[in-house]
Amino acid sequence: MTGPFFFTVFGEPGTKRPDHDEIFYSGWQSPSNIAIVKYWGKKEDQLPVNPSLSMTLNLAVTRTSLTAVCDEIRPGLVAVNGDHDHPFIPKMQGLLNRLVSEIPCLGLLSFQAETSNTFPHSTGIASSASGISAFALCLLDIACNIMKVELPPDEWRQAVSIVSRLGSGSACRSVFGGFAVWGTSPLLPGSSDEFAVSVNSRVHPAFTSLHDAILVVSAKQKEMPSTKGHQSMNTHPFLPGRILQANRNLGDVLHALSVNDFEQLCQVAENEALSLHALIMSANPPVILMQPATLEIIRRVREARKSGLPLFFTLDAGANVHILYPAEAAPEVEKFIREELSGFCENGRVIFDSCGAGPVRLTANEAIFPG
């Protein structure tokens, strides 16, 4: 698992203990990001089948603090956004469970926690990537403040999608900002199962201003959590293949992003979404995530796009829609998003977003969003 990093960044367990009167504080911001190259199931101890490469995004973001104080007797995280018995908790405290395993100061610690999001969580949008790398992000740098420890960044950012990927895959590669890819592929020299690698020097600088659209379809929470979706693909008849088409995606992908050939990458993510949607559909059981509007804009996307507007369509697994565009189009592009897409969104809600830089440390009165 974890343990050889850990014990190496951080000592023997125990050889450090937090003072009982002090406070410990950290908050972050930390991405969404949107996978062009689809993770979709896993194997144990949260590790992919399959490679995939996302996009971190720079508005669609979660904000978390963290405050924590020594208490042996009530460890663990006891209230988010001041409520005990919010649905975040188990999923959180799970994380900090794993954790506590190999940074055992964090187990004598009690944690509040404030978080919110600029976007709908549970609907499609990666939120518990975002939610979750800032919560990883907060409990090692609490974790490095106790044990005295300093992190070159290439060291900190390896940790922190380790952790992250502990408690939600897709959170490792928000992580990094730009291009990551989380999975091992031979394409890839350093990548890993274990945490995301930035590709950053790989791609062309006409992409790292890709634009991205998320077109708010429904803000409901979506009839299936992605747990259970990874779960199906376990027993999933298209497994092997859907491993084949993952990693031969994944060099179409990173050659178009290396020569900016935009068609080629439009081409490679439609046959991402629709190739996701297609397992989901035919698991057992099945599940419709898509709805009327989904595909009344993924239609109106392709026949904008042989009209000769540069724009491709992706989804995540809900009914909400990406849309991806060259930034030196956004005008055009919004436009017709407006006129023409919006009427199909929940209240005509539309996320207007772009490739972000990930993570930001956030002063005290940073940390959560105002309303």
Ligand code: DP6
Second form
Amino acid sequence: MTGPFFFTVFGEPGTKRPDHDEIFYSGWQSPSNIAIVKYWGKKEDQLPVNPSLSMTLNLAVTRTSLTAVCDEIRPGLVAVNGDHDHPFIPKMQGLLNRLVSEIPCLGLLSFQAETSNTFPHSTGIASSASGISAFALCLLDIACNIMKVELPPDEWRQAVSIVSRLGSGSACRSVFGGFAVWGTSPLLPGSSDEFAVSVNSRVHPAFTSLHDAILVVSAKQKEMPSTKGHQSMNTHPFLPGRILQANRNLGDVLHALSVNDFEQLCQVAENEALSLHALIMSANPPVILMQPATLEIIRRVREARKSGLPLFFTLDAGANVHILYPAEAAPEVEKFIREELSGFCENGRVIFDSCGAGPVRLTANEAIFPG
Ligand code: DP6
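Hand over the structure of the form predicted together with the named molecule; the form predicted on its own is what we had up.
Every chain and every other molecule in the complex is listed next, the one we just looked at coming first.
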């Protein structure tokens, strides 16, 4: 159901065409995000079965630049980092194809992308939220340029969020700095299954500097791609209960964030992380993504909280652990992580990040170094 939106923004498809000798350029930096209420399961055209809430990261970003020229004989994404067979091409081309059906002028162009992540490849950090949102920003920027459309900031972010979602669900939340919700919730007027919305106006200032330390238990490629995991929810016996739980947890997280109730945030965030893995372990086929080190880190985080350290954990669909804590507790929490937890990580690797401000436009001079 993206058609009417893009029709409103760009008008009649096929009414504008790129000039033959023009070179189009766009560059964007876009962050990854960590979900506190998890998106797990989808329906119809890449829509979520439940609403999710995430915090956008600051340092874990993808930088992408896109150059396009008119080429009706060889349209599409022809190279990434100069490589015509780059492994990112199928997913990016899939999103481009999807967008061409809404904005046909993009189908007349040949694109080349340069892209790199600030976080090392071998850390197991999901790059699809940052990578797909950075690509969506560039694509839509070029579309606006050709169609001579200038969108007001709110409409621009909404359009980018829709396009990002079509490429990867979690990517639609990265378009916003701070905290964002994707998925319709009766608690949030204006929320939608088609795009994410910012909830920063409801978040107590204490949380806007929340830190996130990513403990790299395993840097291996995911044993189960997210797309397969989402699919497994279609026939999962716990699906109805999960939808109720996620909606209730979203309400509790929004409440905790607005009244600065750190204890409530800890309880709900950890319940979400463990529920995600419980769903994965009880799916058909069942998958176990946690490793012994994951469980030991979780145990120690809970012990440390009991003895007064303000911190909680969350997990993606993998073995790595995210530990979140307030900025003012950073010295003591980071000492605890270095001394007591980093030994459970692959090569002792911990990536220290925090809540970030969202995507940034890059000028043509800001070089992208393929990583
Ligand atoms: C566990 O966004 O990677 O990280 O839409 O198929 O690209 P696709 O899936 P993806 O799923 C992310 C799942 C999660 C939870 C979350 O980020 O909300």
